[in-house]
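Next up: just one chain, as structure tokens, the form predicted on its own.
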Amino acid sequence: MTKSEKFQQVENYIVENQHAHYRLAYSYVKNKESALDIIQDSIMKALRSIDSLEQTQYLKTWFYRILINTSIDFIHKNKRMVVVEDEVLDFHLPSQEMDVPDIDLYEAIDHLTPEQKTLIILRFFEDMKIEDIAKMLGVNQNTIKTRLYAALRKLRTNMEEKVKV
């Protein structure tokens, strides 16, 4: 395959899937322009290092790679920024018609370490098999399933904590 099929393929896998690249970006950092930034990010760090995908059917696992990384970064370099959440801001700016389902899972799970955080996003809410996380992630499967099982532990003891409150 030459490399401006890889480019070509790439840009169409990006286009296809834009949505759930942004709902990932969302989940790390609970704003709308700074998810967008780091989408920006991931694709320009994925076409500079495309010679780096050998074999494309591994396109999803790598992208989704780059992706996190470039959130986790992210999350890194702001830890002094305060960035007010959509919600709040939402709060404070006139009412709109906003549908936020589950809005303590999604608390609980900030809750969680940032790899926590990343296999309960990739297992449930991007629906990835164990498989093609472990892929992702450069572990084996049962690592993957020890550090998940931990994860869910983690976040259910989180929930019924914000339950008694």
The other form holds:
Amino acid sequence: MTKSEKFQQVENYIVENQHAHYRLAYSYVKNKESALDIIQDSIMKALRSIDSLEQTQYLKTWFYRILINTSIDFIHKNKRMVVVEDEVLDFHLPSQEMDVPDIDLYEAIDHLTPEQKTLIILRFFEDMKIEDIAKMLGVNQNTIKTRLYAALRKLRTNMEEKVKV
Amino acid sequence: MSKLNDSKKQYNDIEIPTELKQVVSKSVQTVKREQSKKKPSFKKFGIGVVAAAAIFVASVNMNPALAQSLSVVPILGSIVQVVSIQEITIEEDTYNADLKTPNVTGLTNKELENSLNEKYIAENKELYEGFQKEMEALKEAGGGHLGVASTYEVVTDTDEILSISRYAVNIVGSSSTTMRIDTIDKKNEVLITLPSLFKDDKGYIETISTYIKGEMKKEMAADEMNMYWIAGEEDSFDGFDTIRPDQTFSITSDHKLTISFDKYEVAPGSMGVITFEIPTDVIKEELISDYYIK
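Same protein, the form predicted in complex with its partner chain this time rather than the form predicted on its own?
In what comes next, the whole complex appears, and the chain from above leads the way.
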């Protein structure tokens, strides 16, 4: 395959899967502008380093790795994003008492670290195999499993705490 | 974890902004544009070709059977058409000469092939003799630095066109560089000359010269590091006026005409050898056909 054919293939993939990519980026930053920035960054990084993609069968793995790294970098760099303590948040938000029974897993996921969030999103929302996630993150499968369980455990405790309130 | 499916639905319901499509295509286009600009610059391209040619020449020289088999492989057949036949190297303290002579093979038009090859040998012979003469003179005068180098590179090699450029660098204190390019129509096996591309003898000279002068002015205005001597402009008593009918030219693999000037020909030495690509639109009216240049 010539370089231009490879470029074309990557371009097609990026265009076809833009919604999924956007959702993933959005779930890290929870705002449209930042998510679009991440998408733009990731696409440019990917296309510029197209030589690092050796086999196009790993196209998805390769692109997700770039996308995830870009998202996590973005969060780490972006000092403006302040994690608000739950108490402060509860004080400002409309009373959630009525919602307690429906306490949302989706929200709880936001309290995970970006790295843990990645695992939950890829495994449960994107339905990826542990094997593929391991490849994507460059970590072995057992480590992924361990981390995934740890993330789930944390989710559960987070939710239980909330329910108790 | 029964809520996982609800969460997944929420995830899939993340609203896709209308701008997304635009951001995606803009990002792709940006990189595309970058990469088309990054097309091998003259220098980079040269090193690659020279390196490839060096390895290739080495293997051809080492193994006649390999050369034989290569010439029947169609893709490599075209590479076989230019090889070094002669390399003269002199290395004495302050006197250096490194002359590489290209040799074109594989044309059925032997007359053309021979005339090119004889010319290449003659060019290098002249350089070599000039070098020897100057070296003797310098030695008598008590010594000095002297260098000459010539090399060649295949600028364009497509199914239709083979373009070989030869560089000669003279080093006496500062250096001067001359570049000559031969462009051959591989299918019809003829040597293409600059006037042969155009309908009449005069019109193209003016059109191209005017275009180049305009580009020179533009480049000078854009960056004060760029400097050209243009006839009729201030500070320039002997600047560039018009191209010569035998001006160094080449045809790129995407069918564009390029015009080159030797070091010092139209600009200070710091500008080196200068090449302008002439947009086909500029010369469209003057071209005999769009066979070579599109």
